[in-house]
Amino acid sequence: MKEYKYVILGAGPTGLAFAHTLNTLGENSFVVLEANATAGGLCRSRDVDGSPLDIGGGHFLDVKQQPVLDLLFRFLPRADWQEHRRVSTIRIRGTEIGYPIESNLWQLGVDDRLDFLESVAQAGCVRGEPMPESFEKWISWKLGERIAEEYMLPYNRKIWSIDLNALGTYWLHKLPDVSFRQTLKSCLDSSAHGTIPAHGVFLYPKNFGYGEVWKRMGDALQNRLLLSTPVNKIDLPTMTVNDNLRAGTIISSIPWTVWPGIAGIPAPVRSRIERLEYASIDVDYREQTLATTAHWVYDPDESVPYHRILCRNNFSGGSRGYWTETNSKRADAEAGFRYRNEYAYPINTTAKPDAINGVLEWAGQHQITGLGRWGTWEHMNSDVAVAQAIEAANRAVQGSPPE
């Protein structure tokens, strides 16, 4: 039996950041736990084809938060990244046009724009109504009927793969808010207002994939990572870990929805994480290069399976081909590399606030911490996640626990 003050469970970002800022701080009591044979979680890169490939999707490095880029350039130093001006497009009517689309509507044609224009004129926070509690209903009222119907609801319903209405809108406010006024002007000026989209400026590595910065920082943990050891069994009582490890804490990155299977969880509790909801998705690679200078492609059509395109030639250096990301639940017969990431995005249904916060509530009163996309139950970008587990790591060596 080994004892740690933390023991953490997952090597993706979160894990990761949590036990280099332990580390950082002075604080050596601890051990992290990965399944896979390499760190880095969603983040792992693959090489295909003769360059990297994402296999958990499209990751990219923002630039907006100085701790992450200070943790994250002690592994892979900015010199070793390139900065791209985020290039993200859309497919509607026949073309390509800039996202997001409200503040790109002046690159389709006149007619077609002033179908758009009226549209969104038309919706209902616009013309001040209340503001509906379905989601199908708050796409419309937000973006008026034409963008909901061609563009945001047939994307959701790819994306997703459920009814629409058993999500919640309360996570909404990440879309790109972006008035009648300002859309109107964009058209008249033909450039783009409004607010600028996550990654509106990222960083990519110029010789690698996104998972070489996460698999150098795994690395540099040495038998303080536990490579290809899966969680099999939590006493919760004792706070033992597969038998031989016991924690003061643990720190879970891990998908709620394995507990069970894990550890004694308490009848009410089960329950709760019995409600919460992912999505799994495919990346499928293919050899073509395509004629656009996008980073990423939005496509909502749904005779089509996959809702996103990632060219890779346009942010990997002297690569060729694109991936695209498909639910699970759409994904034709497979033809040529494909990777299965069974947990790949949190799904915001109306019962998730009520059952995370449960569950945290839960995990709390036992001296286990969740953090990060699964540990939190939300859909959060890997700057974010570092962020979060880079504050919660201080907040422990502080002396207050994290929350």
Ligand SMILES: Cc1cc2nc3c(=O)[nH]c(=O)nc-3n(C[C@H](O)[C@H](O)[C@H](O)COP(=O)(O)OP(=O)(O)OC[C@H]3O[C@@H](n4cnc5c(N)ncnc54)[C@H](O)[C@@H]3O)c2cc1C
Contents of the next structure:
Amino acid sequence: MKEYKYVILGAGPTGLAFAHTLNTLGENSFVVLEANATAGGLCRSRDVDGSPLDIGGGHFLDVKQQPVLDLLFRFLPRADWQEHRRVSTIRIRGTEIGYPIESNLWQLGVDDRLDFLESVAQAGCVRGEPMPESFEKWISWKLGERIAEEYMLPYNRKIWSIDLNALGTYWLHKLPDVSFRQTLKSCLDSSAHGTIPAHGVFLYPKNFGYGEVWKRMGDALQNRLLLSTPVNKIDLPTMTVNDNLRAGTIISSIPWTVWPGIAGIPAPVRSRIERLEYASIDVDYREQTLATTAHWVYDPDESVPYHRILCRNNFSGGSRGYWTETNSKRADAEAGFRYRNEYAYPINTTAKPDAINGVLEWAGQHQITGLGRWGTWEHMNSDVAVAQAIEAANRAVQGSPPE
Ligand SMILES: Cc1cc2nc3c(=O)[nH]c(=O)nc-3n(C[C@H](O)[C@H](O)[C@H](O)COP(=O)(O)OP(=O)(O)OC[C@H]3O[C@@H](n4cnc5c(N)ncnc54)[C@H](O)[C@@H]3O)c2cc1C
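Structure of the form predicted in complex with the ligand (previous: the form predicted on its own):
Below, the chain from earlier opens the complete complex, with every other chain and molecule after it.
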């Protein structure tokens, strides 16, 4: 039996950032357990057809969080990253226009522009109607019927593959914020207006996939990281993990839905965990290089299974080909390299906030801290997961700052 102050479950960005922050603070009593043979979680990459491919889907580093950049640049220096100004497009009416649609209608022909402009002008939010509670109704309220029917509804049916009425509206700050006035202005001066919450400017490694920095962070932990070691048993009364690791505190970045199979969870907490939903994503590689300058393309057409195309030749030096992201429920027959991510997106259902709050409250009473995408069931990017882990490790070692 080995004893540690912290046993960290999962070596994705969250577990890695928590562990390295402990190290920096001089706290050495920890170990990280990871089910996969490589560190990095959803941010891992592999070489496919001679170039890196991000097997968890297209991953780009947002440049807004300096403490996160400082940590990552220790392992992959700034000079090894290329800065890109985001080019992302939407396939609509047989052409490709910039994202978000409501800022880029000016790129369409006059009749199509009129159709969509009319849609936005008649939207509930422009007419002063109250914001609806369900995501499905919110789409028409925000962008009008035509944009809802031709783009937002089919796209969201594809990516989530659940009844859209089950989705809440508490996460919409993650979507672009473009007012009707800005849409009109875009059409009048033929340039995009409004804000995109993430990745307006992003970094991608020059000579590697996104996974390289996380792999290096894993390697640097040496024997404090146990790879190919799934957590398969947790005895809560003694805080013992896999029969041989005793924890002061358990840091869980693995999905809560795994916990009922490995630990004695009380029935009320288990029923909350059962209400946490997630989507699985297949990443499929194709060797053709597409004629577009976009880094990625959104495709709402429901006659094709994928919802997003990543044109890696436009962000990964010297590469060719593209990969697609498809909700696994819609996947067709495998026709080349495919990687299935069972846990890809936590789903923001109306039931989620109450369910996850109850789980985290119970965890907090048992010296268990839920962190990251699966520990808080938050649809967060890797920079946010790292920032959260840095802050939590600081708090754990140094205590809360004075009020
Ligand atoms: C399609 C897609 C695109 C994305 N694009 C971006 C982007 O452009 N930019 C960005 O910053 N972020 C992006 N993200 C989000 C990013 O992937 C996550 O924020 C990040 O991976 C979260 O890190 P994490 O450590 O919390 O979770 P994960 O990366 O999921 O790591 C969890 C780890 O726990 C391990 N684990 C699970 N069960 C067990 C077990 N029983 N025992 C031991 N280990 C276990 C897993 O193997 C995994 O390594 C994207 C995500 C997806 C799905």
